[in-house]
Structure formats: C-alpha cells, structure tokens
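The chain that follows stands alone, in the form predicted on its own, written as structure tokens.
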Amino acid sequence: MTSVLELDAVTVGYGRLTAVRDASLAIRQGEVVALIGPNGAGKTTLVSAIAGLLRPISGTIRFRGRDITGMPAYRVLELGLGLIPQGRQLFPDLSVADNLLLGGYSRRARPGRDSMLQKMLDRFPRLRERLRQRAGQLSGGEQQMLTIARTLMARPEVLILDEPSLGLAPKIVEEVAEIIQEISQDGTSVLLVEQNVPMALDLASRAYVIEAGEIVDRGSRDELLQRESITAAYLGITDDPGGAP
C-alpha cells in the first residue's frame, strides 16, 4: 500500500545543535502509527517539521507523494495533514465555538465548516454542554478534546498527537485513546507521538522508537513487544524480575 505520509532521511536543528539525524519513516491510508521515546529525544522537534513549524537541515518530506519539504504550514495544513501540537495551545479567551470554527477556517474546510462544527460537536458532547464558555475555563480533559475537534475541523487526512496524554488522568486517557481510534476508523491516518508507551502500542499497528535524535528501532506492535530492550525502557519489563544476584 502507498503511503500518504514519508520521511526520508530528515535532519532537523536549531542553529548549530542537530536534534533529529536521518530520521525516515512512512504511514499508510487509516493507519496509526507510534513515535515513542523519552523526553528529549526529537520527537516533537521531528513532528514540527513534519507540520510546516520547521525547516529540515537535509532529508525529504512527502505528503501523498509530493514533496513538502520545507513548505510553510499553512500550506501544509490545507494539503490536509494536521498537528495537534503538545500544551494544547487554545486561544483561552475565546469562547469553545470560537475556537473550533477558526479550526474550520482554511480554505479547504470552509465550504464544509457548519457541518463539520455539527459532527465534532456529535462526537465530543462535552463541547456542545460548553459552547458558549471560554476554552481557558475548561478542564485538562475537556481542553484536550476541544483540541482535537478544533484539528479535525480542517479535515485532515493524516493526524499528528503530540503527547495527548500529557497531564490527563488514566480517565480521561482512556477516553483520548478511544477517540484516536474512531479518528483511525474513519480513514484518517494517525502519527501518536508518546511517552506513554503502552496506550501508544495499544493504539497503533506499527512504531518507531527514537533516542537522542536518531530512530534507533521500528516494526510492528507485536514485533516490539517481543523484544526485551524495548519491554525493559519503556514498559518496565525484564526476564529476570528478581534482579540481579
């Protein structure tokens, strides 16, 4: 199957410091797929290039086969690919509807917006209970799903989650995870990036793991879970749970 969405060899800096070295890696049609790793290790350095945020040093970026390698992202967001970036970054004064229809505002989704307003609003009840209140008065959960409906406002075809569980309790993660699979259902494309890395396998087919700039291991969910360097970082599991003698 083609991919929507490919990395080949990018490397992504700021100034003279190098965060991201030869970073590839590709997404199919409806697919989710995890970049997982500690913090610090380029993930959101990666995703922003990726969005338009950033210009890679070197490497190639295609999106349905075209190159946009360094586009601006505006025009990156009306190709249809978008970021959910981490911290959420609503416009608190505004009210929820107000920021969900300036989701809806770029060319490509402004013949569809009213409809698209009535089917997030379907999607995430919470919303339509709170749309006349301003964004900076909901809670961590709530602020977090308004984030997401507001992205999905412009119809993107490939979705990037920049640590949605972050600051949420195992709740609302339960919550975030189960729309990021309906999203998935739906034909969207995912890329989750995420340090919290058995909701990330739970959730996606395929993952990438990424240590200090460079993607240092990939396969599928299964083939990862079976191997112990990464069951021992990042899920807390040994062959010798008694520990060393």
Partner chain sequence: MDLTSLVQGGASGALLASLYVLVALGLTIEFSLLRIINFAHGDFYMLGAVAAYYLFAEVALPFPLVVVVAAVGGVILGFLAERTLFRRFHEDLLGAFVLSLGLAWVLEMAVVGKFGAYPKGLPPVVAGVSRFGQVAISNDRIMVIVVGSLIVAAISLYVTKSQVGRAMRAVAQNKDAAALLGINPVFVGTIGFVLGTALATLAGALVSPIFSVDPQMGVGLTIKAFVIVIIGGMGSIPGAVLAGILLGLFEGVGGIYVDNAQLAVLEFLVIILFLILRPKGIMGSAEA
Contents of the next structure:
Amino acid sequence: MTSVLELDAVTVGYGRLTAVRDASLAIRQGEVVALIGPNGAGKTTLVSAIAGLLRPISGTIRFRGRDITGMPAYRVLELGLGLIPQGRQLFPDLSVADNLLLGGYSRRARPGRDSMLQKMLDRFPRLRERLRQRAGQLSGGEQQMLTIARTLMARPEVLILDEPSLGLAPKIVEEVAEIIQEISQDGTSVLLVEQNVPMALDLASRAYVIEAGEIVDRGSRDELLQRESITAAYLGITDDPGGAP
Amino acid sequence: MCEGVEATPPGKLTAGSLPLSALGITVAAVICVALLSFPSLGGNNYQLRVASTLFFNVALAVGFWAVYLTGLLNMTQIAFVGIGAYTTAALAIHGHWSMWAAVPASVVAALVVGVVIGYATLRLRGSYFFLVSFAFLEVTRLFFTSFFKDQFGGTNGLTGVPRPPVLPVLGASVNLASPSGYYYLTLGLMLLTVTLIWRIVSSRNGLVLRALSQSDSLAESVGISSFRYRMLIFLTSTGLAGLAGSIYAYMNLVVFPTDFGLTRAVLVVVYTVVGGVGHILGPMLGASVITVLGEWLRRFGTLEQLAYGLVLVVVMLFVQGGLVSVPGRITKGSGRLPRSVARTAWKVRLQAMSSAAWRRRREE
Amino acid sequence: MDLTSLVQGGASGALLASLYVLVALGLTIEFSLLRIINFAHGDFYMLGAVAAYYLFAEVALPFPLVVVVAAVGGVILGFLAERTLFRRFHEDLLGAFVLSLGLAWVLEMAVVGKFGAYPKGLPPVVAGVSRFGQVAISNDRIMVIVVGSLIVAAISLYVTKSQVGRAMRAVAQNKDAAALLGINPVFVGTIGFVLGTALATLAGALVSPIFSVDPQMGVGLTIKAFVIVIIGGMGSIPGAVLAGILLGLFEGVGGIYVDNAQLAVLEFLVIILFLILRPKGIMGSAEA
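Show the other one: the form predicted in complex with its partner chain, since we just had the form predicted on its own.
Below is the whole assembly, all chains and molecules, this chain first.
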C-alpha cells in the first residue's frame, strides 16, 4: 500500500539549534496515525515543517509522491494537506463567520464552498448560534470546533491535528475524539499529535514515539501497548500517579 | 513553536566580552597620539575644520548607535544637541556666563529634559518610541522657533555667542577660538563619547541586551532590566548630545532652530547605518567617510542630499552590515552580529527557554 | 464662544480629518500586514499632489481623471517599491524604517530637482463658495470632504466584506494560521502595500487644489499619520478612522484659538499622556 505522506530523515531546527533529527515516518491512505511524546520533544516543530511553516535543514517530505520539502504553507494546503495548529490559532477579532469563510479562501475550497459551510454549521450547531460573535469570545471547546471546521472547509486529504485536546475539559476531549473518528471515516488520513496518549492510542491504528527530537519507537497500537516503556511513561500504569487522566 | 530547544540546563551566564587585545590597545594609542599631534604637524586650517566636523559627527553617530543597540531608533538626539546649544548661547549671551559654567549647565539641561523624556518613553515598544522621539525632535525645533522669542530669537536664532577663551596649557597658550582649538574641543568630545559608550556597551549587560534587543521579556527572564539599561544608555547619549550642542554653539557662534531639525537627525542615521551597526567602529567609520564625502559633494547642491538618500537605500539593500562588515565578509562571509554577541545571545536564549520549560514542568 | 467660528473650525477639521484618515489608513494597513513603518508614506502623498499639479495645472486634464491617474500611479509605485525595496524588510521594523527614510529623502530631493523647492498652487476645481448661514465653505473643500469620506467608506467595506479584505485581517492577526488556510501572506502584504500607496497618492491629488503643492509636504503628514495610527491602535482600521477624525477636528477647532506651533506642542503633550495612559491605542490589540 502506498503512503500519502512520507518523511525521510527530516531534520528541522531554529538557527543553529536542531530540534528534530532524522525523523522518518509514513502515513497510508485512510489511516489514523499518532505521534506521541513529551512536551518539548519536537512534535510541533516536526508538523510545522510538514505543513510548510518551517523549512527543514535536510531530508525530504513527500505528499502523494510529490516532493513538498520547503514548500510554503499556503501551497501545501492547496495540494490537500491541512494542519490544525496547536493552541487554536483563530483570528480572535474576526467573527465566527469570517473565520469559517477564511477556511474557504483557498482555490481548493472554492467549489461548493457554500454547501460545505452549511455542512460544517450542521455538524457544529453551536457555531451557527454564534456566527456573528467575535471568535475570541468563544469558549475553549467552541474555539477548537471552529479551528477544526475552518480547516475542513478546504477538504484536506491528509489532516494533521496538533494537540487538539490541549486544555480542554474531558467531555470536550471526547467530542473531539468523535470528530476525528468521523473525519477518518470520510476517508481522510489523519496524523494526530498528542500528549494525551490514551486518547491518541484509542483513535490511531499505529503510532510513532518522539523523544528529545528523535523518533525512538514505532509500531501498531497493540505492539506499543505491550511495551513497558510506553505504558510506564505515558499511560501511568506504574506506581506513579501522575499523567493518567 | 519553540519546543525542543531545552537541551541545556539552567547554567551560569559568562560575560563573554568583546575582545580588547593588546594589539587593539596599541593601535588605538598610536591613533590617539597621531590625532593629538596633527595640528602641530602642520594641518592647514581647512583640514582642521573638516577634522573638527568629522569628530563632531563621529561623536553623534556613536551616541546614536548606542541607543540603537537597545532596539530603539532615537530621533531625540539632535533635539538634545539643540537644547545644549541653546542653553549655552542663551546663558553666554544674556547671562554673560563663562564657558566653564555654560558647558556643564548645558549638559545638565539636556540631562534634566532627558530624564523626563526617558521616563515617559523608554518603556514603550520600538515603533511607539520612534514616533514619540520623532515628535520630540519636531516639537523642540518648534519650541525654539516660536516660544520665548526674546530669549531664543525665534527664526532669527541667537547670534553673538562670545568666543571661547585662550587656555594656558603646559606653559603654552591654546586659543580655543582658533581652528586648532576647535580641533581639540571636538577631539575631546569624540574620545569622551567613544570611551563612555564603549564601557557601557561592552559590559555583560550590554552584550546581553544587544543580543536580545528584540525581546525585552527574554532579557528580563534572565534578570536584566532592559528599562534601566536603556535609561543608562539613553542618558549617557543625551548628556553627550548636550555637550556636543554646547561645543557647537562655541564653534559656530550662532544657533538657529533649523540647525537641529530632521536633516541632521537623518544624517546621523545615515552615518550609523552606512558604517554598520555590528561594531562601534561602524558608526565611527560611517561618520568619517560621509563627512569627507560630503565636503566633496557640497559643490553639487541638492544632489548632495539626494546622494545621501541613495547611499542609505543602497547600503540597506546590498551591504546590510554596513562598511564595517565588508572586510569580514570578504575573508569569511560572516553574519551581522559579532561572534561574541551572537554567542552570548544563544546562551541567554537557551537559558531563558530552559528555565521557562523547567518552571513549566515543575508546575505540572 | 462664537458659534460661527466654531462651525467654521469644524469644517476645516472635517477637511483635515478626511485627509488624515486617507493617509493613515494606508500606514496602518502596511503596519498590520508587514510589521513595517513606511516613513516614505507621506512622500507618496506628495508625489500624488505633484502629479496633480502637472496634470491639472499644466496639461489641463479633467480633475476626476487626474485623481484616477494619481491612484493608478500609486498602484504602480507601490508595487515597485514593495517588490524592489520593502520585500526584504518585512517584520524588520528598524531596517524598514531606515530604508524608507532613505527612500523619502530620495523622493523629496528628486522632486525638488524637477519641481523646485517652493510651493505652488493649483486653480480651483469647483469654483465658488457655499454659504450655510454665516458659515462660508469653498466648494473645493466640500468636494474633498465628500469624495474623501466616500473613499474611506469604500475601503472599509472592501476590508470587511471582500474575501481579500478578510484575508488581510487574518494575516494581520495571525500570519501562520492564515498561511495554513491557503492564504499567501506575502501576496496579501503586497496588496495591502499597494492599496496604502494608492490611497496616499490619491489623497495628494485630491487635496492639491486646496493645500499648495510642495516637495516637503510629505514629512509632516507622515508624522501626523503615525500619531493617528498610534492613537487608533497600531494596525487597527476602525481605530485609524476614529483617531483621524478626532485629530482633524481637534486641529480644525483648536486652530481658531492657538497658532500652529503651539498646537503642535500641545499635540505632543497629549500623545505622551495618551501613550502613558493607554499604550495600545483606542482599539489596539494587534501590536506585535
């Protein structure tokens, strides 16, 4: 089976400082893959490089066989790769409607934009109620829904979500998980970046583990759940009470 | 999006000052001796006058550069030159003050206004500071144009500043009102400016702040108050500007509001940028080259000013480190900041990030 | 207080306000998108006025055409200036400022060389004076106020309702997030710069029958526009409109009582106070 997204020995850094070294990973059509690791491991750096916000120092990134290494973000999106960035990067002073309409800015989103907008408002009815409000006034959960809906307007073939559960109440995290499942069922491939490992391994069939800028482990969900290093560090199945939700 | 750069544990920051080698000190000493003996070695009056202008401009450029290093584009400097010049002229003409009283009084006047302006503006972000400093320059000029016309003479300026006295130096007498007298006055101004600014800028805090001039919060996270450091540099530059203004009044014997307007302020920016901001030698070199070039360009009228503008644009586009970076580029293609500054910057950045990450982790 | 002179002052204020808003809009848009301060902005305004002088007083083109030509010239100039000069200085406040200082200098001196250093006046476009009771306002002034307000309204509409205008506001608030939605921030920035420059040259041509044309007319207006952008909140369009109107009226009415230099000193004190009390401006939140 061919990969839709393929990274080969990608190294990313800021100035002279390397944040991610020689990362290789692949995502196949329709898969949900998780990228897990502690805070500061380089997850956001890596997905920023994939989406074109950062230029890798070396290595190649291929999307549907096409080399997209160093391609600017707005062109990467046009090809069909969407990133929902960490921390709900909305345009806080714009209305909810404006935020959604901006999701339909790209050429790829333009055909059938209005029907897509209706579809999003049907799926996220709370956004419909708040169309005229400033996005900055929404609750954290609503903001996350809006960022997801906004990116889905462009109908990406591969969707990367960077820590979608961060800072959300457990009930909303469940809702987000449900949405990710739906997105995947529609045929979209998903790369899910999470510190919330139970949630990530619940959704994903495979996962990569990144620590201190290097991919240190990979495998199917079941394989990883067997590994003591994973269960101890991320699922808290030891004496350590911290970490597990 | 800066995760992944917390590799170094919080450590002690070392000074890493700019290198001041024995060779450098020797060269500086030789240059000083040569400059001091130039008038007696037969420099003619025209050369001495150009040299005085050059020293004066170097002093202004170095003072401007120092504030620029803290991330602020300070347009007030020429206003303080004006305040110094007007204080001297008014006290000497109306109050018959001697040079020994008028010069310090001018420095104090500049400093007093400087403290007020500094407290009001040095906490502002770069763009706001620039605007206010610019407005202050204009307002000071307007003040001398249309307020206290009896004291300041309005648009006619103040004429008839008394000549500076004859000084007995080591048995001989130096006439300060002669070309060689002005030569020594401005040379003294330049050496004082360079020495004071160099001491502040090459201190540990100075290096750190140069490195972090874009990020106050980062500087403050390693325990350095950028406000206090800015204040120190701003006031030093301001006091020196007042002194320069006082000397200006004694050199020209007349002062006009238009002497302290936008044109001169822009020229100081040109000196600094053309010379390069990476090293103190940059503004010194820029001011020297452009002063001499300006003497030559003067015969072309308005084309002179056009040329300044073009030089500024061309340097910004093609020689971003300024003249001072050219030798380095040729030999090793170096970047814009001197290496010691760049190194300090990285240490501080790492330390700030790792301590922030560390704090975060403890909170979790 | 004399009501007639107050209304007369208000009318001068309205004129200044339309000029200020037109020029400040461009500056605030450029800042919000590129994080630069273009010191040559007022000199584009000056170029518009100088062009109007040649086209209207010497070539005798119809005035509406003169204004359109000035605006189109601004589009071309803005595009060239952004591409060749400012492109490398996005987000580099000091660098862009120094560069634009040089550009302002070059433009001014080049115009002095061709046009001469002294102010020149244009003949009136709509001759005559309209009377409202005791108050008399020249028809040219009314024309500028009306046309200026219409253009400001059109620009505001464009920025709030069009997809490109929405993209501009998005880039101003979060460049990376905008790029992730397929918006090219560099392209949008160029549009903003071109729009700003065209507004400046248009304003210069529009007011040329009222204020005399002079190569040095740009610098003062650049400063005024900065003041407005800061008081309105750096990068805020409604803020710039509001602050421009306030400053125009303040000067129009204040001009009755004190002379220009005193007004300038007063304004400076107000700005300092304002910055200390409310450093983010009336509507500011987008400062970098």
